[in-house]
Every structure is written in C-alpha cells, then in structure tokens.
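What follows is a single chain, given as structure tokens, in the form predicted alone.
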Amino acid sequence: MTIWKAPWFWSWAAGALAFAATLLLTDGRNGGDLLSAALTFASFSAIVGIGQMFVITLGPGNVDLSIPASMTLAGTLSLKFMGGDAALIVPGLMVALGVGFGAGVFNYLLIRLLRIPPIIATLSASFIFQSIAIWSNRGLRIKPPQSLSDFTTGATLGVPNLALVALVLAVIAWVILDRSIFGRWLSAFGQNERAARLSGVPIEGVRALTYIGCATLAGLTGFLLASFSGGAALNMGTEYLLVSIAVVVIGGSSIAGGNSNVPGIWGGALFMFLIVSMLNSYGLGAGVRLIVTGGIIIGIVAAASKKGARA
C-alpha cells in the first residue's frame, strides 16, 4: 500500500500544511517554539483521543461525552489531595486514575443496567461529575507540587515530557489494538456486534473495559493538564469534548466502528492545535475556532459516508 493511501497519512499531511501556513504568517520566526508548543498541547488531545477512539471503534452510537467532566473532576480531586506536597505525587496520580476508573464504571453501568444509549448516558454522567467537581473545588485553585509542575512543563532531550508520555501511551494503544486478542475482539464488536457475540466474543466485557479505559485516560489527562497549567479550573476540559472526537475522525478511524488508527490520532491532534494557532495569528476568537472544528468534522464525516456508500 502506498503511503498516501494509509488512513493516517492525510492527517499528518494536513498538520504539516497547517505548520507551514502558521510559519508563513510569522515570517518563519520561532519555528522551534511552535513545534514544541504543538507537541505539548497536542499531547492532551492525543491522550483523550486514544480513549475516544477505542469507544468509537465499538460502532455507531458509541461516544463518551463525559470526557471533559472526568478530566475536571480528576484534576480537581488529585490536586486537592496532594495539596502541593511533592511526597504525594504518586498517590495523587492514583487518585486521578481512580476517579477516571470510577467514572468509566459509572458510565458502563448506566449503559448496561439502565439500557440508556451511550450518548445520553455519558452526557448525563458528565453533569454529575461536573457537579461533584464544583462542590469539591469551592472556588479554590490549588497549585500542583513544584516538581510535578516542572516535569509537565519540561523537556527531555528537547522533546516535551508530555509528548513522551503521550507517545508511550500511543504505542501501548497500538500494541493492544494490533497485537492483542482484546484488539481483535474490539474490531469484531465494531464491525458486527451480533456476529461477534455468536463467535464467542465477551461483548459486555469488551464494552466495559473500553468505557473504563477511556475515562481512565481522561482522568490522567486531567491530572497532567491541571499540573501543567498551575491548577485545576472548572472549565479545563471543555474544549476536549469536540477535540477528542475531531482527532479520531481526522486521524482516519472509521466512524462506523470496527477500524481504528493510532498514528492518525497524533496527526489529528497536531493538526487541531496548529489550526488554532493559525486562527489566533489572524486574531480570530474561540467562536470561529469551534465553527472551523465543527466544519472539519462535518466535512470528513460526509466524505467518509460517501466513500462508504460507493463501496
């Protein structure tokens, strides 16, 4: 297969074009800083995008809309638990992961026991998670331990530490999808749930692990984002609702389920950040950014639907 026919190629190509266009607007200045910023901020999108990709791979109707609230709750509770104490960094991380795990279990139980469609279940759960975050936050902005802040804002051999974390998680996700029996079960589920069930795939186990994994990654992202930005804010996860879906769609994963694409997640994440940077260079605000993001998703989904119809 030629490289331009690979599902991930066009997301990376679009990211490269957006990078070049942004450099043109700044006459080529600060290219290194732009690349470093792109790798840093794309890391957050890539981590939540990986989780969302697993959920979308389950097939039509599967999407986790509680990601922003899960991020906010995990970031808020973990920083409150640490209280700026460096000795509590690892336990604080466990708190964030535990919050994400619990959020995933709650989402799954709503879907499984109450038979609520995933979109409605995760959206409803997000209001509960956000309310708990508001109650626990009480208007306070607790700073992360200094060593944790230094790690999230630092770099190793010139590569942002956050990008290295996201890269490791991407490799793990690729191994799970392409080299494990769970990955085969997940693809079979997304391609035809009934056939997968008849073939012996543990349908409910796959669904549960997928939603729990997605929420756990959201919890990790909230922990890292709160540490990077100097504290947890109640709106810290808002933009990642649309972005987590956008990077999956742009990255070449099938919106119909059954086919995922890990390298494309990174390409989509870089593209989204660079588009925002380009729009900011033109002085355009958040409203325009959301319109452009929505337009991109609609365009790609429409193109994918037409391609599927021709097939």
The other form holds:
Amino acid sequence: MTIWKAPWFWSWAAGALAFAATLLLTDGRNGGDLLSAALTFASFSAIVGIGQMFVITLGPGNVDLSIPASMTLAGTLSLKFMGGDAALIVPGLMVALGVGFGAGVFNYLLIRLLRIPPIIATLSASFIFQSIAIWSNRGLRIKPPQSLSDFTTGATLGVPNLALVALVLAVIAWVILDRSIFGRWLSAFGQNERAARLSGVPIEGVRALTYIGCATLAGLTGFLLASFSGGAALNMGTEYLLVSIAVVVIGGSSIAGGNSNVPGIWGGALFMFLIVSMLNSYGLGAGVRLIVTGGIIIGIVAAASKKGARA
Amino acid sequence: MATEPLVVLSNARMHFGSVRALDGVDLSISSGECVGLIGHNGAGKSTAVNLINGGLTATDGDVTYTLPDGSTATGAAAARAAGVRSVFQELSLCPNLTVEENMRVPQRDLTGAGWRKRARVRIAAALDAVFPGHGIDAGAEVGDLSLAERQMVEIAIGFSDGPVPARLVILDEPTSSLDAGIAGQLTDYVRGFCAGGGAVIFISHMLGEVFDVATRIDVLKDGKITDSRAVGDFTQQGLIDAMGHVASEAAKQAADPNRIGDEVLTTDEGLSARRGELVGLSGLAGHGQAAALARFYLARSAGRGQVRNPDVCFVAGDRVRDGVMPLWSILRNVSLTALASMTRFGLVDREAERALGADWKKRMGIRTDDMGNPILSLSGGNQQKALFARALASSADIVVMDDPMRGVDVGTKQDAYAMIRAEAEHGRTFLWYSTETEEVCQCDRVFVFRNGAISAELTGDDINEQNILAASFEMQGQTS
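Would you mind generating the form predicted together with the partner chain now that we have the form predicted alone?
What follows is the whole complex; the chain from before opens it.
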C-alpha cells in the first residue's frame, strides 16, 4: 500500500507542516525544544484519544463525553490520597486507575440498564463526576510527590518520559486493535451491531470493556496531568473533550465506526499541539487561534471523508 | 358507466434484474368490482399492487387508467388523478404524528390555515362510515393507538374524501390485525362501496374473507394470472390447488433413518428438532418465522462458554442487515464466528485463520482469487456462501438459517443444498426458514406458521405444497 493512502497519513503530514511553518518563523532555532514540548503535551491527548477511539469505533452514537470529568476526578482524588508522600505513588496510581475504572462501569451501567444513549449517559455522568471532584477538592491544591513530579516533567535519552508512557500505551492499543480477538469484535460491532450479535460476538462484553477502558485511560491521564502541572485543578480536563474527539477524527478513524487506527492518534495529537503553537508564534490572539483551529479541523475532516467516499 | 374499466394492465411485465416478478399480466378492474387477488409468497401480488398504484413503472406492457372525465392516461400522476388508493399491510402511518396530520401525507390539498380542521372532518367522516362506533379521536397521536386502531385509520384514509374521490382502493392484508367484528364492518363497507360504483382489490390470506367480499378472484402464480373466475365458481380447496404448482413432486431423497437422533431443542412456540434433522419453517412471509428463529438464537447463544464453543450458529438471509461486515475482507467475514476458538492469550492465530479461510474457500467454492479481497467485491451469491462458511466453520451443532437463499442463483442453491445435506449427515441440526416452498420440501419435518403461531407440523410424505398452503391460509367456516 502506498503510504499516502493510509488513513493516518494526513494527520502526520499536517503535523509536519505546522512544525515546519513554526520553525520558519524562528529560522530553525529551538526546533528540539518545540518537538520535546509537542511530544509531552501530545502524550495527554494521545492517551485520552486512544480511549475515545475505541469508543467511537463502536459506531454512530458512541462517544465518551465524561473524559474531562473522569480526568479531573481521578487527578483530584489520587493527589489527595498521596498527599505529597512519595511512598504512596504506586497506590496513588491505583487510586487514579480505580476511579477511572469505576467511572467507566458507571457509564456502561447507565447505557445498559437505563438504555440511555451513550452521548447523554456520559454527559450526565460527567456532571456527577465533576461534582464529586468539586466536593472533595474544596479549593485545595495538593502538590504531587516530588519524585512523581520529576518523572512527569523529565526525559529519558532526550525523549520526554510522558511520551514514552504514551508510546507504550499506543503500541499496546495497536496490538489489541489489530491482532487480538477483542479488536476484531470491536470492529464487527462498529460495522453492524446486529450482525455481530448474530455471529456470536459477545457484544455486551465488548461494549462494557470499551467504555471501562476509555474511562480508565482518562483516569491515568488525569493522574499524569495533575502530577505534571503541580496539582489537580477543577478545570484541568476541559480542553480534552474536544481534543479527544478531534485526534480520533483527524487521525483518520471512521466516525461511522468499525474502522480505526492507532498511528493517526499520535499524528492528530502532535498536530493539535503544533497548530496552536504555530498560531501562537505568529502572534495571533486567542480568539483567532480558536477559529483557525476549528476551521482546520473541519477542513481535514471534510477532506478525509471525501477521500473515503471516493474509495 | 359500470362497464368502463378503471385500470387495465395489458401484458404487464416487471423484471428486477433477472427476477421476473410479473411476467405478462392482463388484468382489468371495472367500477363495481371487488377483485380478490391471491397467491403464495413471491407470486407477484405486491408487484402488481405497486404497478397499479403507480409506485413502479412496468418494464414492459401498459397500465392504463380511466380518469373521472372519461379520458385515459398512464403514469403515476394518472394513478392519483384516477382515484387509485392503496392501504398497505405494513402500516405506513407516522407514529409521531396525529391521525389528522397523517391525512396530510397522501392528501396534498390539505394546506393553508385550518388544514388540520379540514383533515379532521374528512378522517372522522371516513372512520364513521367504515367503522361505526370506532372511538378513535382524530387528534390522537398514532403512536398511542393500538395496532388494530392504526390499521383502521389506515383503511379509513384510503376510503376518505379527498382532492380526487377514491375510485379504486387496494387493500393489502387489511384485516391482519383486526378482530372478526371489525373485519366484518370492513367487508360490509367494501360491499357497499363497490355497489356504489367503486372498485376494490382485496388481498388477504384469510380465504373465507375473500370469498365473503370478492366478486371475482384472480390467482397469481409465478408472476402470471393463472386463473380468474367469478367467486361462485371457486371452492376453497380448488383455490388452494390453483395456487400450488401442478404436480412437480421431485423424487425426494429418502432420508437415512439412522441419521436422525435424539431431540436437541424445543422452544416455547412448539418448535422442536432432533440431531441430524432438517427442520423447515414455512408459511406466508412475516408470520413469525424469522422472529421465532431470532428469539431462539439469541436465547441459546447468550450463556457462558457460548463464545468459544457455541451451541448454535446463524446464517443470515438479509445479508446487509444481519450478515455482512462491509469493511472487511472475505477472510475476516468467514472467520468471525470461529475466531474465538483460534486465539492464544487473546491474540488471533492468523496462520490458523488463513488455513480456515483456504479450507472454506474450497469447500464452499467461493469465487475469488484472494480471500483478502473485500467482501463487497463478491457477487450476492458468493457473499452468501461466505456467510454459510462463517456459520459452518464454527463448532456449533445447531445451524439456524433465516431464509438464506434469498436472491441466490440456482447453481449456488444446488451447492448449498448439497452442503446442508452433508452437514446433516455429520450430525448437525438445521432450522431452516424459507419463503420458497420447494426448499422447505427438502426438510425432514416442517412447521407451518400463521399469525405468529405454529398452525401445522408436517412430516414425511405430508410435506408438500398443498398441505403447506392449506396450513398457511386460514380456512374460515370449515372444520379442519
């Protein structure tokens, strides 16, 4: 297969373009710093994006809107639990993952038992998660343990630690999606839920695991983001609602479900950071920046979906 | 004027690809007539209805309407202008709209201020005329009405006053959800309507009703009208004989008595099957066969351990809705059900998957040079072979088939019959719903469905078209 026919190609091309345009302005200086920052910030987007990608693969109507609230709740509770004590880092991580897991179970039960459309279920669940976070936070800003903070801001062999974490997760996600029976079932579910059920696919198990996995990744991201930025904040997840969906779409996964790819998530995540920093370095204000970002996303999605229609 | 035909079909043909739904039909309906149109599944009834109401344009031949002013015309607009109305069996009302709002859909003159009020007057008058004492409020939302009430509204809309008065009303299974009393009101009204110069085409599987209301009965078989007589010249048994094929009994393969073993399944409806048995489900389409199969499959495949070692597998007939994974290759489509048993630590053994694909490509004769090609690159018949392979490649002992030969060419059918026989010899049990009587006659035992329940269980030499037809159609006023 020729490379530009791969669904993820355009996200990487657009990211490279934004990178080059930024460097043009600085005559090629600070390229290393920009790349390092891009890798770090893209990591957060990539991890939540992977979770969202699995959910979107389930097909039309499936989306997890509770990602920001799950991140906030997991970040808040885990930092509160650790209280700055380095000995509690691993249990603290478990708390964050556990919160995410619980949020996923809650989302799934709303969808399954009450038969609420996922978009409504996860949105209303997010109000509950956010409220719990507000209630338990009470304006406190607890610092993460120093060693954890150092890890999340540090680098190994010049590559940001967070990027390494996100890369490992991406590889695991790729194996699950492309090589495992679960990936097959997920894709079958997304193409035709009824036919999947009639072919013996355990569709409820697939749905449950997907929503739980997505929320657990959101919990992990909340933990890492809170540690990275020196404490949990109640609005820390806000921007990741749009970003988690945008990286999936820009990455070339089908919004109609059934067809997803992992490399595109990374391409989309890098692009989403680089486009903002490019607009920043060209000195555009926040309003213009948002408009241009939105316009570019629409453009990419339009181009990508046209391409699909022709094929 | 009573002799002037309202609609004339002359040598009308309707072909869908290579399927000849109507193969040269001559039919004329005059005012004052009530024509009972009967025939088995796929005989061409619906196609004939759609030709007459202008929904389809004949491939060949003419459909001519006589307009109220005496001139003749053709085409869908002429059908409307001639006052042709259809009432469908599958309810076509919008459930989220009120009764009066639904009037607006066929009656385009209901516009401008106060259209709801005018619609209300029209529908209320029609309901009062056809179903006196109906108790239906024209302002009620259709979704809140019972099935019978919806059908009554649908019928009333067909007979209601409108921009063009109703002159020919086509009733397709109008009484399928009405009780006897209400159905009686309808037949009374139809008789009055025809006596007043209107015409009706009446399609029903309740033969007694047809005898009760029709002035003439036309029998459709294989896209042709094979018999047309005044109602008095038919008997119910004669009608059933006329619908069936004339003695085309192929010598049935003698079933090996040792093949069939112990009972392996029973359902609440009364279906049962034994090991190695081919069990057919028959009757008119939409009488609960597919629903019974789906219920059985879903109940039997939900338990623990069913994923790796399923008891049952499913062959879809409606490929787009129930079967094909359109984004995938042929290989992935074939391996889907069996794949759970080919994993290590949750990862797919792709070598084993390829071997399975190659094996079933050969066994089913799937025509492709590479199983990695997209499933949609295959013809319909070959896609169906892939779906057969998906089910048979699993370890399940019970195979549920929901009209799997739909739209499949003769060659593929013969291959599939042979494959099914061979698998049954190996102890697999088949539950086979088919709309083709000829296929059902291949089975060891046949359950005939009518109105969602089993109306007959046929075995051995009793499995023939006559008996299946007799059990499919209700014999009113006769002791069975």
